[in-house]
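Starting off, we have a lone chain in the form predicted on its own, written out as structure tokens.
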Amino acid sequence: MADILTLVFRTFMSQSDLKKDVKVITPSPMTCSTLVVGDHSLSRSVLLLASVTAAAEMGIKVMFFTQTQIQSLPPSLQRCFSYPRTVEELLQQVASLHEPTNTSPTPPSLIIVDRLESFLCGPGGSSQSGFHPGEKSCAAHIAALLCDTAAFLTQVLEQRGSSSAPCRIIASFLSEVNAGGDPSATDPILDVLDRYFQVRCTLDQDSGYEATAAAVQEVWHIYLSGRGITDPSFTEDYNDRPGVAQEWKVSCEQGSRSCTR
């Protein structure tokens, strides 16, 4: 997964970073699970644009799963979209890819879940009140059937000797203890999701001096980590922050986005 995410990151960066040698992280067993934790806004618009980027320019089959409609929408993607509304249902249809239904003539190739934290809510909404009393099973439970459907297909895949493979997941995910503002604090459902998805991509906002400074509505800086990337070849660039692979920065002024690394 962390190879379609440099791709669509350097789809929006100018003609001058285009010059700058951006390494492509090889798709592998230890990089196909990502993570996007941050602002559930942009995590979306990258998460729509993986999707786009996978099945545009990669020529993939995608199946994207959130609980909001999305109004508009290439037609080649159209039938990829799934709108379950209860951690239940999310269950059955991802478990459902295991189906020969879903795997002819084309099995899917990238998984994607909008908003994870949303289906470990209850009625009550995103406070901490309304996550059902299990949220931890329940995410680990998720995640593991995310993992082992991956797997599935990506066996699939390669016995049908496809140049798609491996199956790729990737999922965003709203940490409420990250929302609080405290940069001490750790979410124990985001250490369960951790546990399986190698490759975290993080969205972190800057408030300061730079983004008032540049006159633009917002900046981010995003970055992949974790403990899946272990090419000494990524992590060159930032040894004062282990782990991290690569990072870029989105501008964004007047509803456009422009990407810088």
Contents of the next structure:
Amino acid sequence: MADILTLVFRTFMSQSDLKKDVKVITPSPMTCSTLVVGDHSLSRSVLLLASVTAAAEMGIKVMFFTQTQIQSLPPSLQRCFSYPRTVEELLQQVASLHEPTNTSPTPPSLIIVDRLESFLCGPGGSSQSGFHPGEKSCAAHIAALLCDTAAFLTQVLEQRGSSSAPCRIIASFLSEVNAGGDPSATDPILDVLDRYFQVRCTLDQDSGYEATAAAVQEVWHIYLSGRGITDPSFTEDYNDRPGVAQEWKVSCEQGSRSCTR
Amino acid sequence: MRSFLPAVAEQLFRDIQKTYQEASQIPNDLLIALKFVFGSCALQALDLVDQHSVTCLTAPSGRKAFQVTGGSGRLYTCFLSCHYCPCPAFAYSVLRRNDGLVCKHILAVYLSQAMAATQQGSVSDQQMSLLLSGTMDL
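Form predicted on its own done, so how does the form predicted together with its partner chain look?
Below is the whole assembly, all chains and molecules, this chain first.
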């Protein structure tokens, strides 16, 4: 699904930036699952934009899972949204995507899960200490189920000759580990999720002098990285250079957003 | 760490499949390689295969999953396309300690496939959903 995110960011690029070679890479099985890591408000916006872009511009069926009700959705998108309250409900709903009620007339080819950490957090709360050993297994279960479901739906889409294949996954996750300021700390849940998601999209707010001096409201750096990413500017064979990052800068001024690469 | 097999393990299973098709047994060199790559769970997984413990369940929708009967008789549902097992060994040795690539149940699935020893079974679409979500074991 890195192709969908690239399309989302291109939407906000200026005409001069669009002349650069910003290729939307046709997804391969290696690029189909992406974990968005970072601030809630921007990650939620990215996920919503991705779903709307996918549905409107690419004509693909989207399933969006979130705990928080989204107000003011256009009627055409309302049926795409589901609000499981617990991780058990999320597992049940994702596990049932193979059933005929969900694959007719077309199976979903984009599955989005917003705020995985809110589903996974244990009874101790949202802090690092709230993730008990059982939560690692639970994180692996939901991540593996998402991947396996996407693999099955890809097979169905291909069997039906659909141009919407493969089925892509985007999930967002906010790690609390580095909030304490220790850059060497690792998040055990993120380590588990990294086993299953080939691409990571990191949203990082720019708090440097340049951003402040430019007096824009917010500047964000967005990095695509992971073993599912290749950069066409380095090689013509997209499969030869895994792990090469792609970077975007999003400037959010009041009432508008713009992107550069 | 990944949730998919490294190339050396994939090649090992291809070799086991080819050899087993020809000779109906796994030669010592491949058994040694199996133990080297997968550690102590290699022999336990082979025991599970010998006991015909691996079943591939298919639903009318076409969705499949593997069900492995563990040593204690408990049933574990594993996925087709990536590594996950609800057993304590997967949670501890694989996820928490990063000690092993897979648990014995997932390894038994791979060996069963390579040795054509997988049982076949069918379930309804709703039963498959319950199995995949971990809500129910048959």
